[in-house]
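The chain below stands alone and is given in structure tokens; this is the form predicted alone.
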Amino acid sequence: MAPQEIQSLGTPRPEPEGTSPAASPVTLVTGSVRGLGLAVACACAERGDRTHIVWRGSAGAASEAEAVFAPRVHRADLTRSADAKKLVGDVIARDGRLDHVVHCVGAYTSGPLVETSFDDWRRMFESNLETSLHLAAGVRDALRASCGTLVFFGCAGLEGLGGRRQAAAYAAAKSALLVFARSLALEEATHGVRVNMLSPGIVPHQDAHPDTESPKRLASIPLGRVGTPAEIAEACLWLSSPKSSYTLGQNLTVSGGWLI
């Protein structure tokens, strides 16, 4: 995705000269050099946030995003707790605080259980749950200091705890993440931190899995259409804004009614 295409998702506002560190919120969006994470980061920047983006292995996409988000581009492997701590330290060193965190990291795998290997299960839990544990520990003190927000990314259909024919390992990892997010929300509420989850439905984009193009899945969406990255980003903005100040431990599903 070229810089001009990134900007079309939401053009970051330039910081006025002499802006004080407390003038605008500082937001950290992980998994944010492509896909839905990039859409969220662009929307946060357009809102006026000093937005930090994070990448692990997508060097090409990171290079393109850097043209828009520099100097707030970081490389981190959030399966490592040390990387999560260093990431937060670098954000605070740059901008002095941290107000909002959106965790968009989470690998996906598809297929029936008989074709799902133990390595697939391990990868789903490592990418979707363990990275969340490390990031939550890393940002805890900073978000308590700012009475900030933390949004995790789930997936549609978690509330029903239903079985899955094609993505059981992924849904199981996201279900575990939902329990963790709600437990964290209970603990952090007394410190003024709001934790919630955002669960997208079928949202095609350049880096989406081919499952998003399944005619059978598309036909099962009550609203009759797929979602857009902009719609997911808008929902995320709401969860990290004062408009949702009384929303805690919720799983906001944005799926057009799919899997309700």
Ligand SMILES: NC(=O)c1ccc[n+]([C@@H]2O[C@H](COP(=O)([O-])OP(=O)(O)OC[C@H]3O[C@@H](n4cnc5c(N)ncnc54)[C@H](OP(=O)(O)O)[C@@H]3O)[C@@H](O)[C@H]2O)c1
Second form
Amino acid sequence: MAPQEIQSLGTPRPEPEGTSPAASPVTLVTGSVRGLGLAVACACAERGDRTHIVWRGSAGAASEAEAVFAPRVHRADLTRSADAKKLVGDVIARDGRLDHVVHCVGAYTSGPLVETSFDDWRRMFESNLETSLHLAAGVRDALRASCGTLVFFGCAGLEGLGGRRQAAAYAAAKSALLVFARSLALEEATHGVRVNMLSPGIVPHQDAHPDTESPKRLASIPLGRVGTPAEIAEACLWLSSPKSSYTLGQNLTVSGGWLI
Ligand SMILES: NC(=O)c1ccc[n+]([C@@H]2O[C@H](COP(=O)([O-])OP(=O)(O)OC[C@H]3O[C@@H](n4cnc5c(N)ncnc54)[C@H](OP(=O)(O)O)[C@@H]3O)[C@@H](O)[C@H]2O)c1
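Now that you have shown the form predicted alone, what about the form predicted together with this ligand?
Entire complex below, previous chain first.
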């Protein structure tokens, strides 16, 4: 994605002259140099948040994102708890606090169960669930200090814990994440932290999995179209703001009615 395309998703406001930068919220968005995470990060920056982004392997996309987000660009592999701790330490060292966290990391794989290898199962749980555990542990104290918010990314169709033909490993990992997110919401509420989940439907973007283009899936979306990264970002902004101050432990599905 070119810098001008990143800009078109949302232009960060410069820190206003003569006002304390400490007045604007500090937001950390993971999985954020491409895809839905990038759209969320751009929307947060446009809102005026001091927005920190994170990449793992996409060096090219990260260097393009530098144009908009420097000096708040970090590299971390969130399957490692040490990386999660260091990441949060670096955010606090830079801006002194942390108000909102959005965790967009979450690998996807599809295929029938009979063809799903144990490595695939492990990768789905590592990417979707274990990164969330590490990040939640890393940000806990900072979010308690700010009475902040934490949003995890699920996927449409989690309510009711139904089976998912052709994507069992991914759906199982996201279902486990939903139970984790709700449990964390219950425990952190007493510390003033609000935890919620945002579950997109089918949202193509430059790097999305080819499944987002499946005509059969598209035909089953009640609103008759796929979603856009901007629509997902808008819902995420709401969950990461005082506007959702009484919303806790919820799974907000943004799918045009798909799999409701
Ligand atoms: N797009 C959809 O239609 C859709 C639908 C339902 C749910 N979702 C969920 O929405 C979230 C975002 O989806 P997406 O399509 O934008 O995903 P994506 O294109 O695969 O992007 C994932 C991002 O996560 C980062 N990442 C992956 N593993 C990481 C790790 N171990 N440590 C740190 N960063 C890591 C990647 O960074 P690098 O590239 O630098 O490695 C990448 O920027 C995911 O949780 C996904 O399951 C998406």
